[in-house]
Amino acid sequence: MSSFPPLSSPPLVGAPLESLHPLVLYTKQSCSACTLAKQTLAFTPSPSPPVLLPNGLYRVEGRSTLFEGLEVCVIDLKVDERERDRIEFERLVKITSRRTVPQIFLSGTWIGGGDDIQRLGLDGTLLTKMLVEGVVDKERVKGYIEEYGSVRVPPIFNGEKEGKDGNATVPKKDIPYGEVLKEIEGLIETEKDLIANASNVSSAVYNAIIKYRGARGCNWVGFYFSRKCGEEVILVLGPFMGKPACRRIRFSEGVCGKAARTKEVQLVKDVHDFPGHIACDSASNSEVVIPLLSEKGEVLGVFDLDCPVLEGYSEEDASFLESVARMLVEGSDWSLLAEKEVEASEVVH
């Protein structure tokens, strides 16, 4: 393992911050790309307040919950407000040749920005790099792969894992709903585009569940939007996180259709007991669907979550997801979908 001082240690005078800790993220607040980078690394800040550094920057201490004991250091830059931040930012530009954040360093070496870290996590390169650099040891990597059945960071569902009783289980770990709602508010407060907002909401909710409940917490999170198709209004697939899904669903079919038809939340403990359930993914065993309603009560679409275990979602989860749905509806411009019909297709789900 590489030797780094504990996060609680004072920084070395004159040493670049990225050389002091295994993982260092330079970020800005209210930055969606920075938020996604933190989610990729499963960054959880410590309860202690931010540390004021000699150069006037603030360091946020924390750890990656995916790897026990792996320390992560986040440096928040406010280049529009403080000249000292701009000096630090310009130093980073010389290293990375980029004027964007986040900027991520592994063992003192720059490995990329937000898109880069997600790509490296997706194809397993990030896990390999951490192993090679000695940031995580072989036993941690072995345990990670055994736990999640994947080399992806963050993990995704890759098949059910049986408990001692032979049944697939999901950790009953609470999700800090307030924190996630605040994060989503930051992602959409300055953006009106529906597709952009729905994409970020899908990612934020998906990663929050994976972070706190593990790979079996969910296997699909996304949206279907109401679209006029000839004389019929149907649900058409929108932004999502997970495997490829059913493209079109009628209001008369499936859990999503019932949510749209009745304008009521559908909390299904066992989808196999639901009449007419549409099995887009055979791994799904439970589901919750939230109708997206306008101020006039019109059905704009549905917010759909699947889980690979039975009883994957609770009433508290559904209430949280309703709040998320309201934020998306109120914070987005829906005129694009209303103005254009979709062409008729023989393919429905």
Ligand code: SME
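Just so we're clear, the structure is a prediction, and the values are computed from it rather than from any experiment. Numbering follows the first chain given and starts at 1. So that the term is clear: the rigid core is the largest set of C-alpha atoms that superpose within 1.5 Å between two forms. First, how it differs from the form predicted in complex with methionine sulfoxide (SME).
- Annotation for A204: C-alpha shift under 2 angstroms between the two forms, rigid core superposed.
- Core-superposed comparison between the two forms: the Cα of R98 travels 2 Å or more.
- Put the two forms on the same core and the Cα of A215 is off by less than 2 Å between the two forms.
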Contents of the next structure:
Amino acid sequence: MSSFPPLSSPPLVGAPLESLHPLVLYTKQSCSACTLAKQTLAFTPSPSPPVLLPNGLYRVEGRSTLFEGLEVCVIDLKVDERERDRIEFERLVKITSRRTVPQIFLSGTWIGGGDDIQRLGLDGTLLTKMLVEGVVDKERVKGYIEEYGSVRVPPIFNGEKEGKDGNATVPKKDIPYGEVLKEIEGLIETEKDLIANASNVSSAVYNAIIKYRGARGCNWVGFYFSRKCGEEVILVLGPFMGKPACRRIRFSEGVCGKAARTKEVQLVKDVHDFPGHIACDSASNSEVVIPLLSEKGEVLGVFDLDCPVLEGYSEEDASFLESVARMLVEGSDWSLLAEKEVEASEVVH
Ligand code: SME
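Right, the form predicted on its own is done, so what does the form predicted in complex with methionine sulfoxide (SME) look like?
So here's everything in the complex, that chain up top.
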């Protein structure tokens, strides 16, 4: 990692902190939404210790490695612990009309909270806003595109028409599959409960992808389980990470249904080209679905991953996910699902 860009020292009085740096996050310690926002921005703190400012805030310098060359200043608001930053916090509440963190400012303008940064980061809007504000250099973005593939750049900057291929491409940073598999093994080796294991597997895989590929690496990771419903066996939503999703899918429908029906991995480069794709999250552009097969070859369910960019997953990813699926199948007790049928529902894809 090269040296951190120097940030101008904030004056003791005068301009608000958020107007002094391109991107400012107001966060608190031990706040999971704040951690997620920092992950979304691939925030890397500088090695220098936090600085206590006269207004009671701690300033942590760092930068986002999401887009090379972008400075990010993160300021921790420790309102839980001390009263001395109360005035500053109330000023923030006035601007945002919210008492929650994180709150994010771009060039001195409030752009939203944790959910907003997730959304803006995922669909490329954040980069677009940063280009418009002149926060990231057009040439640097070009360099980024050359290194990692295309990112969604508005036509105003690249002089081209925006098409569906204008969606961002995942930076090709390798996920250390072996390490992640070890982590998953550790999570499930002393637990047999399917719900606990499937929950932890969703979280471990989701977080590994976001960590190594940034927020555009995936937007949904989770499970559908085979459940008896009258005369039919259908897929019913299980533990996942991501936005709320369709609850029931027939074996005849969607990418998940095809994986269950054919017992084969479905690697879909562009979901818009897949006839019958079920769009649970409009942000999804590509998808991979791994069938969960028992020793006898029965379909226990599917492991589904969505990505907001085209061709988000590779053959190597699919092999890794197959290993994850095997671990879950072999390490969990599946009898619970077989014991109870689900009631019929009108809402089924
Ligand atoms: N896209 C899937 C539906 C499930 S969501 O992606 C979570 C499909 O077409 O089967």
